[in-house]
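There is one chain below, alone, in C-alpha cells, taken in the form predicted alone.
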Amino acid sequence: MTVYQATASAPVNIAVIKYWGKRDTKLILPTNSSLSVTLDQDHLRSTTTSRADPSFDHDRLWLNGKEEEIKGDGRTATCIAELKRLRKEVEDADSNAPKLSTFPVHIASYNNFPTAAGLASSASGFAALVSSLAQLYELPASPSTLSLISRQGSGSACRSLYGGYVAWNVGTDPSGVDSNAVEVAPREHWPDMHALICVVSDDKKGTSSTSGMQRTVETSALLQHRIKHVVPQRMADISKAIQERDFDSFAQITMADSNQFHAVALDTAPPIFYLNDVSRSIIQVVVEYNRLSLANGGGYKAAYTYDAGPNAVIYAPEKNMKEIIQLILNYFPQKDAFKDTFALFKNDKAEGKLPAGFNKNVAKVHQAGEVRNLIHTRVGDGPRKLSSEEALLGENGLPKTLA
C-alpha cells in the first residue's frame, strides 16, 4: 500500500521593515509593504509532516504534540483548501494522478522555539504547512504563488517561502493575487548578515499580534502617515542597501522602523505596549556601541528591531558578533551557560566585557534571567524538503512521541 506522505521545514523570518495593519482581514491583506531577513533553520524552523489516506475521517492537526482544532473557517483549514484546489488542477490535468485531493489529511507540526512568544512561530509554521502539503500534492507552484496561500494562514508567513532578504508586496487588486512574496536577495549575496535574538520573554503575548493591528488601524493617524509616507521610501532604500551590501543604511533604516512601529502602536487607543524595561535597555545599549563605533570613525556595527514582543534581534556583521554577545551578557547576565554555536569562544570564556571607551552608565546590569536566553544565528536558505527519517508522523498516521 502506497503511503503518501512529506515532510518540509520551514524557517523563521525577522522583519526590517515592518507589516502591520490589515486592509482585508480575511485574506490578510497588508496596508503595507514589508521587508524581512530569513533566520538559519538550523537554529529556528518549524518542521511539518502531512500524510493523505482515505481511511482517515477527516482533516486532523497537531502542534508541538497537541491536537488542535481545525475550524471551518479558519486560517488552517483555508490553507488546506487552497491546496487541496490545486491538487485537483494536477488531478483534472492527468487522469492517472492519484486523487489525493479527495483524501483527508493528518498534519503534524513541531517548533524547536517557544510558540507565540514574539519570535514567529505563525510564519515559520504556516509556511512549513504550505511546502509540506505542496510536496505531498506534487504542485507545479512556485514559491511566490505558495506564498499567497501561506500568506492566508499568518501574513508575515509568506516571507517565510523564501530565503535570504525577502519583501512582502503590499499589492493593489483586492483579490490579493499581487500581494506576494519575492526574493530581494539570496542568503549567498550577503551571507555576512548575523543576528542575536535576546528572548526576553518567552510567555504568551497580553496582546496579540491579530487583535492589535486592527485596533492601530481603527485608531492611528501616525499608521497612515507611516503607510501613504514613509514606508515606500524604505522599501526602496532597504532593498538598495541590501543589494550593495551597505550595512550603514541597513541598520539605520532598520532601527528607524523598529522605532516608528512601536510608535505606532502607542498612537493606538488604547495604547499597546510591546517594549518593557529590558527591552529598552538593550536599545540603550547598542546605541551607545554604534556612538562610540561612529565618534571613532567607524560605522553602524548594530541593529536592533522588535517585533510584537519585548524580545531583540539584533543583526550585526559577523566580526561584530563576539563584541556584541560580550556587551549583552555585561548587561544581561545569564543563567546559564551561552551556547557557542559559531564558535567565537573557544579560546576563552563567553561572558562580559565592555569596549574601551563606553559609558558604562547607559544600562543598569540587570538580575540574571532577565534574558532568558540568547540566540546566535544568521540569514539562511528557505524551506527544505526532508526524507521520511524525519517524519513526524508514525506507520498509524498519528504523531510520533516527540523527545
Contents of the next structure:
Protein chains: 2
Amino acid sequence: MTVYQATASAPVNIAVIKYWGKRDTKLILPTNSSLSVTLDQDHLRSTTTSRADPSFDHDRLWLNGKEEEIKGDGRTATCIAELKRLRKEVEDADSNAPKLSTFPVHIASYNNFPTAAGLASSASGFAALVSSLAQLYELPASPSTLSLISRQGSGSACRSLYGGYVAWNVGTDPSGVDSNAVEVAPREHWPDMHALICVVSDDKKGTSSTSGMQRTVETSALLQHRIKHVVPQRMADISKAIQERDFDSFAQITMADSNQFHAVALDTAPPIFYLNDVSRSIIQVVVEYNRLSLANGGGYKAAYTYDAGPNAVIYAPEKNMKEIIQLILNYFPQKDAFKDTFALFKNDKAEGKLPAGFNKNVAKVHQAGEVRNLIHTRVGDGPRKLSSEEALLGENGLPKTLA
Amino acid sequence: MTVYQATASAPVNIAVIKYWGKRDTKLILPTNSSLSVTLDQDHLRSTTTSRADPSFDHDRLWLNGKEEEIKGDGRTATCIAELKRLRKEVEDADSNAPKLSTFPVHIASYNNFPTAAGLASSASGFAALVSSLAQLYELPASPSTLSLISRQGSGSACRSLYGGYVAWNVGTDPSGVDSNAVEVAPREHWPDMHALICVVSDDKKGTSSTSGMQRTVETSALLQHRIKHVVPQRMADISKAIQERDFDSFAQITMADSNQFHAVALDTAPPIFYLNDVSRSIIQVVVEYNRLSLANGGGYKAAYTYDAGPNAVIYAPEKNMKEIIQLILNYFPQKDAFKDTFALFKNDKAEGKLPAGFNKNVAKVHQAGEVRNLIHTRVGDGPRKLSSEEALLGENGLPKTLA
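Okay, that one was the form predicted alone. Can I see the form predicted together with another copy of the chain too?
What follows is the entire complex, opening with the chain shown before.
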C-alpha cells in the first residue's frame, strides 16, 4: 500500500519593516507591506509531516507531540481546506492522480526551539505545515502562491516561504490575491548577514499581537500616517539597501522601523508596551556601538529590532559578531557559559568586553539571567523538503513522540 | 533711601497636551500648542525677590542660595533685558518714574521642592523671576504679555503666568508675539482637579528635553503628523472638556497625549526613552482602575501623564484621591509612611488597598522606594505678590540664606 506522506521544514523570519495592523482580520490582510530576513534553519526551524490516508477518521494535528483541536472556522482548518482545494484542481486535471483531497490528514509539527526561546513559532509553523501539505499533494504552486495560504494561518508566516530577504506585499485586492510574499534577494546575494537573538526575561504578560494590533488600528492616529506615508518609502529604501548590500542604510531603516512600531503601540489606547528596561538597555548599547564607529569614520556596525515582546534581534555583518557578543555579555552576563554556534571563540573564552573608546555608562551591568539566552544565527534558506527518515509520524500515522 | 524691591512666587504646571519641539530655538517658539494645569503654590512653588539699585555693580542671580552666572546671550539675560525694555517704556511715558531700567538688579530665587522631587523647576523659576521683576518695575503688562517673556526663559514657563487651566498658543508670527499663554479657565471654574505626583527612581540619565526635542523634530516622521493633524483637534477638545468640567474627556485626551508624546520620543533616531518599568506599571494600574469603573457603568476616575522623565502625575477628581493613593501604596510601598497634604487619612492609616474587583495582576508589587515620593496637590492659582517679609534678599542686597 502506498503511503502518502511528506515532511518539510520551514524557517523563522524576523521583520525589519514591521507588520502591525490588519485591514481584514479573517483573510489576514495587512495595513502595510513588511519585509523580513529569513533565519537559518540549521539553528531554528519548524518541521512538519503530513499524511493523507482514507482510513483516517478526520483531520488531526499534533504540535510538539500534543494534539491540538482543529476548529472548523479556525486558521489551521482554513489552510488545510485551501490546500485540499488546490489538490482537487490537480486531480480534476489528471484523472490518474490519487484522490488525496478526499482523504483526512494527520499532521505532526515540531519546533526545535522551546517556547522559552521567546520566539513566535506561528510563522515557521504555518510555513512548514503549508510546505509539507504542498509536497504531499504535489502541488505545482510557487512559494508565492503558497504564501497566500500560509498568510491565512498567521500573517507573518507568508514570509517564511522564502529564504533570504522577503517582502510581504500589502496588496489592494479585497480577496487578498495580491497580498503575497516575494523574494527581494536570496540568501546567496547577501550571506554575510548574521543575527544575535537576545532572549529577555519578562515578568509581565504582554498584549497578544493579534489583539494589540487591532487596538492600534482602532485608536492610533499615528498608525495611519505610518501606513500611508512612512512604510512605502522605507520598503523601497530597504529593498535598495539589500540589493546594494548597503548595511549602513539597512541598519538605519531597521532601527527606525522597530522604533516606530513600538511608538505606534505606545500611541494606542490603552497603550501597549513590549520593550522593558532590559530591552531599552540593549538599544542603548547598540546605539553607543554605532556612535563609536561613526565617530571614528566607520559605518553602522549593528542594527537592533524588536517584535511584539522584549527580545532583541541584532543584525550585523559576520565580522562584527564577535565584538557584539562580547558587548552583550559585558552588560548582560549569562548564567551558563555562552557557546557560539559558529565557534567564533576558539582559544579565547566568550567573555564580556568593551571596544576601546566605548562609553561604558550607557547602561548598567545587569544581573546574570536578565538576558536569559543568546542565539547566534544568520540569514537562511527557504522551506526544505526532508527525507522520510525525518518524518514525525510513525507507520501507524501517529506522532513518533507524544508529549 | 527708597529700596526698589519686589517678591513674587509662581507655580509649577504640568501639561496635559504636551509641548515637544521648537520651530525657533532662540525665541523658543513651539511646533504645536500645549495646555497645562497649574498646580497649587501651597505645595510647590518658586519664590523670587528682585531688587534694583544703582549701587549694584552688575546683574546677579542666586538660585537656592548659590550664585549662577548670567551669560550675555543666555535665557536669563534675555528675560531681564526684555523686562528692562518694558520698564524703559514706563519711564519714557512718565518722567517722574525712577530710572530703574538703568540700575543693575540682584535676583534671588528659591524652590520649595528639592531637585530630588523630580520636578523641573525651570517653569516656575522663570515665571517667578518675570513676575517679581514686573512687580518691581510696576509694569502695566498683562500675564499674557509677561508670558511672552518667560517663554524665552523656558518654553513651558509661559504657562506658569496663570493659575487654573492654561493654553500656550503655537502662534504663527516669526517674532513670537502671538505665541503667548492664555487662560482657558481659572482654578475657580474647576477646583475639584487634584493631582498625585509619583516620583520614580531611575538609574539612567535621561536625555535633556532641550536636545531631545530637537532630535525628534529632525528625525521623527510621526511628529509632523502629530503637529499638523492631532494636536489642533486635541486642544479644541480638551478646552471644551475643561469648560464643561467633563473629566471623562479630559482623562482620555490627557492619557492619549502623554502616550503620543512618548511615542514620538521613541520614533526619534536614536530613540528617546523617558518611561521606565515603574512608569509602565503605574500606567497599567491607572488603566485597570479606569477599566473597573467603566465596566461597572462609571466613568474615568484618573488620568496619568508623564513629562520628560519617569515620574507620573495622576490627575483625578478629589473624591477619587484616597482610593488612588491606596492603589499606588499597594503596588509601590513607600520607605517612609505617607503623610497626606489634605489629611484624607484621619483615623485610618494610608495603606495599600485595592478596590473590589481590581485585577491585582496588572502589575507586580514593587520594592519599597521604587516610587520614591508621593506629593498630593491640586489645581492652583497664578503668580502671587508676596510681602517684604518674605523677601529672599537682605538689607545688603544679598541673599539672606547662602548655600
